[in-house]
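Given as structure tokens, the chain that follows is alone and in the form predicted on its own.
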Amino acid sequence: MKRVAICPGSFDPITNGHIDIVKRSLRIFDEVIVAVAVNLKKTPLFDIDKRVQLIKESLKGLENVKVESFKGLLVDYVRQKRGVAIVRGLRAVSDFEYEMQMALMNRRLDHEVETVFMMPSEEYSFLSSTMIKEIASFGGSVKGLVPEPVEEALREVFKLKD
């Protein structure tokens, strides 16, 4: 049986920390689906189609990775995709409380769906999409923190120079 992991998030935008988690997930799972969530509580910088496009461009060349968007309950999506696990990145202790609550709720909704927590590589442990957007909005360089297609998209949105 193929072990499929779902790596969910809003990915607005995807960072090199996210990419690190996806790549390392491929060491454990046969297939990873990057599931871009439609979150009605957030006002994203990039619309859902643009986020999916940027992620596909950023993960180009990686085998056994799919990128899709989804709405609704994550556990329903995981079940639909025949996933065995949800992969979540933990940057710091501050992430743990929220992520634990989500994992426990997902387990309550479907006891067969496991959540796997992964730490990003040290070089990405401080990264967040929010931080990336803030840096870019003030004209700061995000080079090396996000994939090239994301850097270009941020340049366009914020009218940044190379």
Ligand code: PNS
Given for the second form:
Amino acid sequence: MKRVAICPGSFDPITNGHIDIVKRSLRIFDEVIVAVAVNLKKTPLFDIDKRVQLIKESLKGLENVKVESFKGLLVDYVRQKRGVAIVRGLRAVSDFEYEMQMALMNRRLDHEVETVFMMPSEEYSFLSSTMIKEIASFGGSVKGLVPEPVEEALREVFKLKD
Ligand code: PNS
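Switching forms now, from the form predicted on its own to the form predicted together with ligand PNS, please provide the structure.
Below is the entire complex, every chain and molecule, led by the chain shown above.
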């Protein structure tokens, strides 16, 4: 049977760190679904359709990857997709508390869902979508930190340096 992993997140926007985690996941799982959460509490820079579109463009050429959005509980979505694991990136110790809380809560909600943590390449260990938005909002360069389509989209929203 195909082993499907779910890579969930807000992806507002997707960064090269996220892509690194997706690629690492593909070495372990048969298929990876990048699942973009419709988070009603957060006001995103990019709406859900734009985030999905940017991820699709950024992952072009990669096989065995799907990009979808989901509403509601992650464990329900994972069950619906017959996923065997949730994959999350762990950048630093500071991520651990939030990630452990989420993993244990998801396990409580569905004891069959496992969470797998992966370390991104160290060059992305300081990277976050929040930081990207802040740098871009002040006109700083995000080259090399986000995929081309995201850089382009940020350029449209903010005035970016090359
Ligand atoms: O990129 P993020 O914002 O850290 O991703 C968080 C996300 C989307 C994975 C998390 O908020 C989530 O799973 N949301 C869906 C609703 C849900 O299941 N909440 C309970 C998680 S314990």
